[in-house]
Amino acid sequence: MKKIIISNLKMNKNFKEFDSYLQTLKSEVKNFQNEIVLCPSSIYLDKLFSEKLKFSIGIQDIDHRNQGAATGSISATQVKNICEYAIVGHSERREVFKEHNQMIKEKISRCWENEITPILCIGESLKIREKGIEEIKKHLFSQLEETLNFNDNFQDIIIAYEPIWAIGTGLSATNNQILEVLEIISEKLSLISNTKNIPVLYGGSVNLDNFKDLQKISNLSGFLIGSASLDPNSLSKIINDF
């Protein structure tokens, strides 16, 4: 299966610097044999777009409607001929805009009937880490159950496993810690799901120090990465190096 690498830059870069990175991206990237997706800020998604470069398009976020009184947002109707994925639940998003399942589970929906791939984000906090392997596996569960239904388009989504205690804090979770919550990911959408091809990504702090590492775990289909993607020579030493 081809392996997918997400670059999520977040609230970051203004147009020189964008622009920049860019560059630097299309000078320094020479591995295309995966998947590459660039998720900037959504006002350089036309920028990105029309420079017609080899890598994917995503979105850091759509609405859960296709349209109308929504001020600030962003809609999959609107993107849908840029865009070809889309992140959704994000923790970040849960957290500090107070995100709920529901709200998540339309997005998805808004995803497929627009032909965007979404990137379905899930992930434990560090309470619940503390609290044992049951505790992580209930959350999981109800995050994939309560977003997703059985026999849903399940051959076009991706899902992200992100531990909260591990994004942007420079801690990475083990690879036998990653290795035990894919096989829980897997249990719980071999049962809901009507493929066995899904491909799950871990994200929370991936850089240029682990990544090599992290490779090493069966079954995981690639990252997402946020704080180290922001250097364009790091990001893509990764990529070349994947």
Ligand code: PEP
Given for the second form:
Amino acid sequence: MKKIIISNLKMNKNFKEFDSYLQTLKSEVKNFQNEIVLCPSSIYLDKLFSEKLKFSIGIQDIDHRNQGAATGSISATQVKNICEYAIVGHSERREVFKEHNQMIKEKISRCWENEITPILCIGESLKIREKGIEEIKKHLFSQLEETLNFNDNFQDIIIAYEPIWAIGTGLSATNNQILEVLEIISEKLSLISNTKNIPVLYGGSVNLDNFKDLQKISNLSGFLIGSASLDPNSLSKIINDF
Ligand code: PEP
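Mind pulling up the form predicted in complex with phosphoenolpyruvate (PEP) next to the form predicted alone we just looked at?
Okay, now the whole complex, with that chain kicking things off.
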């Protein structure tokens, strides 16, 4: 199975910076066999699409409805011909915008209706991590059950395990911590879906210094990268060496 690298640029880069970001990626990324997904701000999706690069395009979030009175939102119906992927359930959306599992479940359905593969982010807070593995399991199980269980018409999906305490902190989870959680996730996924080989990625302070070591984790399908993907030289090196 192809490995996957997703870059989440979040609310970064002005027009000029994004332009130069793309130029650097174009010149620095050499050969890659993997699936590379760029998720820039939505204002750049059309530009990225028209560049016709070999990278796939993802949107950083999607509305839970297909159209209507939703000021500032973007629907899956609007980007279905541009984006192959959509991040849903990112911890920043859950925390800042108070998005809950039921809404995230609806976002997943909107993705599937519009032939977009959802990248479902799940992960525990530091408080839960400190309570031990049984609490972590309970939390991840409920995030998966409440967004995927009985979600009719189960289709392609990518799961990104992103412990909240590791996002943007420079403190990545260890290989053993990730391995332990991968087992928990696959146990639940096998109960929820008959679909085999659902890719599970890790996200949380992946960078040039640690990605080689994290790559050793068996059954891990790739990475979701935030901060380190802002520097196109770092991202290119990770892509080239992955
Ligand atoms: C993220 O925001 O999804 C993320 C993984 O960020 P970072 O790589 O900066 O931890």
